[in-house]
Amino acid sequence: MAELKIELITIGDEILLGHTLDTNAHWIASRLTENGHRLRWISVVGDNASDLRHQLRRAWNRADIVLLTGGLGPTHDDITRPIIADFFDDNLIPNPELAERIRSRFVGRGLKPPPGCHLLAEFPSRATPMPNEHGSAPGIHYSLDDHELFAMPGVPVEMKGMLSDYVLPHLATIRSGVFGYRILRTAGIGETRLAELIGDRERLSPATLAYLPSVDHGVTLRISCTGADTGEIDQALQKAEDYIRSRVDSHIYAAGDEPFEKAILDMLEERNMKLALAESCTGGMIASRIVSVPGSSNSFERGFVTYSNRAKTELLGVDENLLQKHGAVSAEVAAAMAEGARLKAGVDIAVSVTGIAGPTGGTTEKPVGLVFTGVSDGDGCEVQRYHFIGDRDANRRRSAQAALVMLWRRLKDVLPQTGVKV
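Please render the chain's structure by itself; use the form predicted in complex with a further copy of the same chain.
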C-alpha cells in the first residue's frame, strides 16, 4: 500500500532563464493531487544533454514514476527523444504508422508536411507512443522493471491532453492499494472561512480533507481515503462528504470535475432563461468563460464589451447624466448596465461588471481594485461592491468570478427552478 513515488522533470532553458513561468509543473501537480497521487520531486534542467541524462538516471533510481515535459519537437534543441532512447539502451527506428499519422495531420488540413517532421516518426523501438491529439510529436512511454516513464511535449495543450487521456488512466491501473477521493467545488468563499465552518477534521476520519484554492475559480475540496477495498472507502468518503455538506452545502456548486460556468449554464437551462453580459474592466473575460462550455449557445445570447462610456450609452442605454454624476465605476452604473443589457438583448437575466483594474486610473475615493457587479432579472436588480488588492490580471479575474458568483446565487436563492427539483 506504499504511495507511488513520482518525479517530474521539466526540460527547458526558458524556465531556468526566468522567461517562462513553469505553469506545466503546477498544472501537473494539481492534477496528480486531484487524482490522489502526490508529486514528490520536481527537477528543472536546461536543454542540455548531460544534465538531462544525469537527472534521468537519478529520477529512474529514486522514483517509481518519472514524468518528463519538453524537448519532444522536431528542432535541434529538442533533445529528449534521443536521450531517452539512449538511456534505455534503445534505438530510434522509423515508425511507419506514426509517420502516416503525422503526415495526415498536415495533409488533412490542406498543408504540406514540413521538412523535419519525419524525424518525429523515428521512435524508440521498445517504447509505446502516446497519442498527441493537439500536435505532431507523440509522447513516449517506457514500462520496465515496475518503473514507468512518460515523456510529454512541453506545449501546454499537448501535455494536458496526454496527461489526462493517457498518463492518469494508466497510473490508476498501477496504483498500489485502494485509494478513493471525491471532489466538491465551492464558490464565493475563502479557504480560511471554509476551514472555520467545517471545523474539527477528526470528524472526517478515516478520510482526510485538502483545500485546493485558486485565485479565480473558487476553492476545491478534496476528500480522500486509503483502505482495504472500495466498499470500505466509499463508506468513509460518504460519511465525510455528508459531514462537510452539513456544514457548507450552500457554498458547493458541484461535485466532481464540473466547471463553475457549466453549473451556471445548467441552472439557466433548467429555468429556461437566456443570459446577456455587460462587461467593462473584465473586457470579455466572463463571456469567454461562459463560451468555453460546449453548448453554451443554448442559454447565452450575447455579450457587450462596453469599454468606453460611449459604448455604455449607445449599446446599453446607460444615461449620460448617470455616468457624469456617479462615474463609470459606481453602483448606479453597474445597475444601469445590467438592466440595459437585459432589455436591449431581450433576455431574462443579465450580469454587469465595471471597475478599475489598475495599475493606473485609481483615486483616493475610487482606488484601483474597486469593482461593482450587477445582476438584473424580471424581479429586480442587485449590485455588489468589491475592493480587490492585486495586479491588473488578478483584479480582472476576481471581478469575473465575483460576477459569476452573484449570478449563481441569484439563480439558486432568488429564482429557484419551478416544477422540477434542482
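Model, not experiment: these values are computed from the prediction. C-alpha atoms forming the largest set that superposes within 1.5 Å between two forms make up the rigid core. Numbering follows the first chain given and starts at 1. What changes on going to the form predicted alone:
Relative to the superposed rigid core, the position of the CA of M337 differs between these two forms by less than 2 Å.
Annotation: Cα of Q401 displaced by less than 2 Å between these two forms, core superposition. With a cut-off of 2 Å and the rigid core superposed, L52 has a Cα displacement that reaches or exceeds the cut-off between these two forms.
Switch from the form predicted in complex with a further copy of the same chain to the form predicted alone and give that structure.
This part shows the chain on its own.
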C-alpha cells in the first residue's frame, strides 16, 4: 500500500533573502516522520502571486497532501488566502462566526482589533477553517478529489499548534500507507567504508538504507520502509537492522537520536571513571559538547584550554624543552598534554588535542589541518595523527570529533591500529 505523498510549500521573501531560517520546515518534517509520514518535496516561494500559483499547481498535481505555511495575516503582503481561493475557483466571503471569534480573542486580551483584522474573517466559501488556538488567523483546509490542502500561518507557535491539533489527526484518518524508520549512529568510520562493509543492499529489502554523514557527528544510518501496517514495517526494519549490525556493529554507538557525547558519558559512568580534557586548537569545543549533556558532571571533572605554549607548560606541566624540540603540534606534546591533564585533574582518563586549524600557521612539514589527539589512562598514553582538509571551522569540528572517537575506542578497549604508543 503506497504512502501518502506530501509536499510542503513555505511562503516568504524573508527566507529567500536569507533574513530568516526556515525552522518551520525542519519541525514539520520531524513531526510528520514521528507520525508515520514523510515529506516528498519541500519548496520555498516568495511573496509573489505568480510564483505561488505556479508552485501550488505543481504541488496539487503530484502530491496527495499539500501543506502551506506563511502569508495568512491581515497585512497587504499576506497573499495566501486570496490565491488559494482563486486556485480552487472559490470566493472569499465574510464569515460571521470567524469574525466574532477573532474579535473576542483581541477583546479578551484587553486589546483593540487592529486595522485590517476584518480580512481574517473573509474566508473561502468551500473551505473548512482550521482553529488557531495561538493566534488570530485561521488555517484553511480544502478536501477535493482525494487531495487535501492545509494552509497554516507562518508564526511557529501557531503553525505547530495547528499541525498537531488538526492536520496530524486528520492525516491519521486518511492514511493509505505507513512509513517507518530507524536510526543507527556510527563513529570513527567513513561513509564509503561503511557501504563496503554493509555490502549488498538487496539483503535489506523491502527496507532502504541512507547514509547521512556529518563533519562532527559521524555517519548516521537511516533504515526506512513503507508498508500496510506498523507490524509489517517493524518486522522489515528489524530484519534490516539485524543484518547491518552483523556487518558493522563495532562502529555503532547508539540507536535513535542519542548524541555521541552522551554515549561516551554513559560509558564513563558505567565504568565509574572521571574525565579531563586538554584542548588547544579546539579551544573548548570538546568540553562544550560534553557539558551539553544533562548530568555530565557525574563523569566530567574539568577541562583545560591551553592555547599558548605558556599555558601548556603552566597548566599541564608540558616540558618547555619538549615544546622547543618538537613544536606544540606534535605527537610528543599531545601525549604530554593528555598525561598532564590526567595527573593535574586527578582523574582516570584524559584526552588532548593540538593542531593547526588555519587558515594560516601551516608549513611544509606541518600543514594546515595537521592535528594530534591523545588519550591517557592508567595503562599508558596513545596518540593519533590526522590531516584534515577544510576551513578553520571544519578543521576544529573534525578535531573535536576525532578526539572523542579516540576516547570512545579507548573506553571500548578497541584501540586504533594506527595509534602510536607514547
